[in-house]
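Next up: a single chain in structure tokens, the form predicted on its own.
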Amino acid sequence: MLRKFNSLVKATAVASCLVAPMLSSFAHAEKWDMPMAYSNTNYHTQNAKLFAEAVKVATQGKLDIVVHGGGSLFGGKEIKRAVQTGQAQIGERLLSAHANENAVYGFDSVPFLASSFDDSVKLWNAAKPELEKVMSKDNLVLLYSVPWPGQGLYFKKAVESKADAKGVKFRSYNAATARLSELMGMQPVQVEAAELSQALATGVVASMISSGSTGYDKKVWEELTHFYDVNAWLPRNYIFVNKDAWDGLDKSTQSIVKGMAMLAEQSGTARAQQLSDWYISQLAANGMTVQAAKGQLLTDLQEIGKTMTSEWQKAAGDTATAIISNFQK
């Protein structure tokens, strides 16, 4: 799918050159800055760069989106606010990190509610209408979303139950991971992706829950030894636009951006699925002990999942009920 998206970008560029002079279009280009928290080598960032290129060629240069990866323009925790306030016109963020603002943002991080790619897509489709309402109130227009592979637990030692994890410093990246840490008896420490390598190297944290993608990108085998494949949830990154900037586009440009966003979502999702097992194989290839969670550890996690699901439903109220109802249909 990523290859098809890339081919479409090239084909669109050729067609655009035949239809109208590109140079005259570029003279009137509107430039949007797009901050992203993850490195330029990460598939989310690569996918967003293809999206930006597709928009540029399809609009004949009318809209030029410049991607700033690795938290180089704004740090991860700053991106949503930057786009809301117009400091950046478009951005990408793990919205579950903002569940403290509105519990609906945490729908994709409810343990074991959706623990496969198919279920993640179903949950996303069920939640999208509700999420769009919440984001609109935050002066944001939602464009597309791409999942991470399933979340697994990383440790610096063998862990067979939550008792074995007691007191361990745990990297959290949203309210759900912090709560999981607390229920496991660990000590949550908020660490953004760009700061993770240093936090591990300096002992600020010694464990985390994340996908194989993050483990591979950050070479966590240099500090950690064990990965437990849990598929607790598949968090998603979201690309969104400042509403005022969006309203400033003409209808034709909006339609093009929406079309390219749809392709980017399909491409990014396919890439996540393609890479999921490969990332885990690379953890093992670099010396980590990789295994599925089982026995008492799995039992403990499932009980924690029930607790967190109940807590999220209570916090998100009728909206949570609507999302879960639509998801289970």
Second form
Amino acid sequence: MLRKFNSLVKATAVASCLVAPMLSSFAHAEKWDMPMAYSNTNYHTQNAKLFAEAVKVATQGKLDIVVHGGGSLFGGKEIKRAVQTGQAQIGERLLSAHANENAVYGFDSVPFLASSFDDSVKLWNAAKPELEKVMSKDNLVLLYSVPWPGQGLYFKKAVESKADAKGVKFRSYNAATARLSELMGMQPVQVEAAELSQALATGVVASMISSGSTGYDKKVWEELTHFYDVNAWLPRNYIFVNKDAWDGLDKSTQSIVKGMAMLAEQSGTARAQQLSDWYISQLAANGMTVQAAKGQLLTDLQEIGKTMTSEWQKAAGDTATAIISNFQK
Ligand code: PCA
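Can you switch from the form predicted on its own and show the form predicted together with pyroglutamic acid (PCA) instead?
In what comes next, the whole complex appears, and the chain from above leads the way.
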């Protein structure tokens, strides 16, 4: 499967090479650093590496994007600032991690607003123009975005309702997950994915909400025992460029990068969808009890979802109204 995906990107890169305007062989090669926060083996990182390779081939080496996965160049928390200030030219970050700067960044973490891949794509297209407005004020140009699979709850014990989760230390990754844990009566602790295994092993946290993907990457079955599939939302990673670096590219290079970004968004999204059930099967294969959230737990989560939806709408104001009405069209 991955080989097919790989050759699709390569073939497209080669094809656009043929149609790309002739580039001067004396052109100065530009090197961009691309920090990413998640594991090198994760599909987001692998997808970005294919994107970088496709850009290199299609620009005939004129633009060389060097991917630094696993938080090796900048940690998750530092990536947006690093790109804004030009310490790195391009980067990837969890979009909703910036919801505390501007609530618009949190559109993808509103519980139960878009809980399938199709709806996630629809919501993304509805939100993109609003997001680009906010990003341009931050000196950033949007390239592409790929979702994580649906989010589910992980625990060290069976949890059938909000009451069962009371007081448990909960790993949050953005404002919405911290708020969800407060509303569940749990204790939120913000932990980056890169530090998750250690936080679980040392008892800093004993539960979380995330996808099967991160559960698998971090082998959380070594510490956690129960997974409740909720599909509460599909958070996104997004890839962005420093605007000055972008403006420094010639028009033909820009259009190649945009084209490859569109392809990367589609192939990355397809890959997430293909892997979604497989990740969850791996949690079960490694001994976790895996089930859909149901009964009182689901009722409690839906109630919390309503509260969080109205809180987000209030925080994002007219922009939230615009995004939701575009989405529901
Ligand atoms: N994995 C990332 C964000 C959402 C997800 O599924 C994480 O847990 O950090």
